[in-house]
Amino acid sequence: MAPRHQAPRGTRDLLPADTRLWRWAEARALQVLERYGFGELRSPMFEEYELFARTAGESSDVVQKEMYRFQDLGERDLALRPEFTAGVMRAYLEHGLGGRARVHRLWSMGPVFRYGRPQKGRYRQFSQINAELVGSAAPGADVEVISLFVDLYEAWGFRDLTVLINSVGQPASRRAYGERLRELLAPFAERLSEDSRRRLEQNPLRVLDTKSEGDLAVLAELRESGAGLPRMIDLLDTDDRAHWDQVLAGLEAAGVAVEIDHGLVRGLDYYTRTAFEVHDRSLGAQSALGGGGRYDGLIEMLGGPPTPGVGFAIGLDRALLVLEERGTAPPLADTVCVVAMDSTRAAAQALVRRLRREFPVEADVEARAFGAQMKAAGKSGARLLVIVGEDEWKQGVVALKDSRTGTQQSVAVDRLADTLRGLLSGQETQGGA
């Protein structure tokens, strides 16, 4: 019999067996972000609808199809966040961060919401890691952010990634590019999808971001024709071209390999100059793992002073699904499991409470037999096993087994905390009797 209530379509529950991998991935990401000097900013999960509509662009799929928009009891027009950047920039302005320092490195992590067709690895509520470097227009900022982007994936074990990169120029060059694209695609309009026909009128660059097979066939045909598709980098002005060249040179110097993708435009309208994505080509057609770019006009669009910025978003659900399919498992948790016999159960309860003042400790609460406790300890994933035996306890010692190495030693009870501390910090400590 099915339960009366189930998770809404496009959402899911992450059970303890799942969250162990998630917590490991989040912790690894935090280590990398902190090494790059990024600080955490937590913004609300919902904002004014206009904030997202203005920044994402009225012609974007996010605004046209995917926004969770609602009115609250005060009849305010609100929306669940479909991405982080707009809310982070709103917070940047609201709290006057620009007046506190010239450059800010900010990261956020948490759920975002888009109404789309649920499929493997893609949900209506999903999790992102977002990073923004705000306040610098220098090509070095782009290089740092893209390097961070790649290093986060490598911290999770991804290798041989492909970074696709393009320049989408500034508004003037994009308008010129869009007009040229509109002229070239006009004869094919009847063959384009309804979405692309609408985009051709509102924002022709968005046609390049289509997922429709029919649209892709038209674009491929146009590329192979004598006219070909125009390349945005051919329309860049002198300053944009210099920025583009310096970004490529900086990435090469940093050892980040990239491929130029002239059709890369990203899905939101606020991008300027550099746009990028990371792909794992071993995944086949759906190889994109995340992306980002520069958005020098975004804060000005929100009513602030001209302030450059560059950032990215990583979809955790998609990345961790790939890791799970490849058999990636986090290391044994640095936890302790205490197992007792009937005669040492009371002593073990006191010992567990003392240890829990410093260490994560698992222990039986059902007075199960010793064998059942040992079996449960093996399944727990605990790094260290403390066995409180009757004879050993009378001698003031316990048995300590390290699941990682398989070694076992006798440790004096009054030195147990020191021994656990040494093992969990990576320093071998002999307990002694």
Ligand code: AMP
Second form
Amino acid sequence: MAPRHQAPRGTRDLLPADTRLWRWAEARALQVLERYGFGELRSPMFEEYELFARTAGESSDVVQKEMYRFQDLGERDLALRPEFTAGVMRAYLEHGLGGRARVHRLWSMGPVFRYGRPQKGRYRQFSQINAELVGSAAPGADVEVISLFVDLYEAWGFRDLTVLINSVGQPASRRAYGERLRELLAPFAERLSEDSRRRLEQNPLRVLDTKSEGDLAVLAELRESGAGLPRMIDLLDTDDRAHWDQVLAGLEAAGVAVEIDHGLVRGLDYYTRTAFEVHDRSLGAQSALGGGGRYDGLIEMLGGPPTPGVGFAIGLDRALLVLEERGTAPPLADTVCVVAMDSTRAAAQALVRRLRREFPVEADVEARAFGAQMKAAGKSGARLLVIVGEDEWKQGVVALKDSRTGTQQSVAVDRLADTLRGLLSGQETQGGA
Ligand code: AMP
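Please give the other form, namely the form predicted in complex with this ligand, since only the form predicted alone has been shown so far.
The complete assembly is shown below, putting the previous chain first.
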């Protein structure tokens, strides 16, 4: 019989075989975030629609086409978060964090929602790790955030990633850049996609974000033509230019390799100065693994005092797709299997519960015969077998068999935990690997 229900289009179930890798990746990320001194901020999965519309910009794809907007029973206009930054900054202001310390390092992790066309690496519910360094305009803050960004991928085993970087300047220099782009692209308007023609009117920079093959061909032609595409960094004011130079110098000093990409603009309106992204070509069309930048105007946009900030979002789904394809597998913890006879079943139950305070322990729950339990233990791949025999139990001992060495020994029940600890110590467990 076919099941009556399926997961909604664009969503996925992660089964235990998948979540094992997810948990490992999350645990590793958490270690790195903590080493950088970031603290976790958990904000709601939905916020006022207006918060996202205001910060992302009305002309952004996210607002125009991808928002999960709904009215609750109290007729509030709400939306599932399409990204973290707006909600994190709303919380930053609401709790007056700016008044408590000058600089805050905040991370968040969890699902975000965008109504896009689902395909490999693009889902309607997906997960991000988000990090924000709020309160510092110094180039060193950009360098620290980009170092953290790279170190997170490295902790997962990525070695060959190149961070693409650009400066998107300030709104004024961006407008000047947009005007130049509009003039350059106007003669090609006929050949551009409908989306890009609209962007050419509303926000020409966004044309550079296009995924349409036709648009990309036009951009490639322009790039290769004599004049080439304008470069944002040529239009920066003195301060922005100095910031840019210092960020590049700082990254070099820190040993973080970057590649300048003059066409990198990022999708949201609130970015200023530094913008960066990282791609993995094995993902095909949805190659962006993560990205971020500076957003010095964002907090003011939300009614707060001028407060600089820089941050990023890493897409976990795509990073994990790559890791899966590479066969990355976190080590499995060795387990202990306790096998009992009819006469020792009750005693074994208490023993199992006690051992589980410390070790991963498997045990029969179906009152199966001794032989069936032994067979199941062999199949499960448990490293250590604890056999609770009737005569031995009366003498206060159990048999302990190590499937790795094939040896068997008699161990006093009150020495069992120590013995197991000795045998299992030094191995990497799933979470702490
Ligand atoms: P963005 O805020 O759009 O730069 O997104 C940051 C990262 O989230 C991207 O680099 C992707 O890895 C990931 N991401 C964005 N949209 C999706 C999606 N629809 N499905 C899966 N991952 C996504």
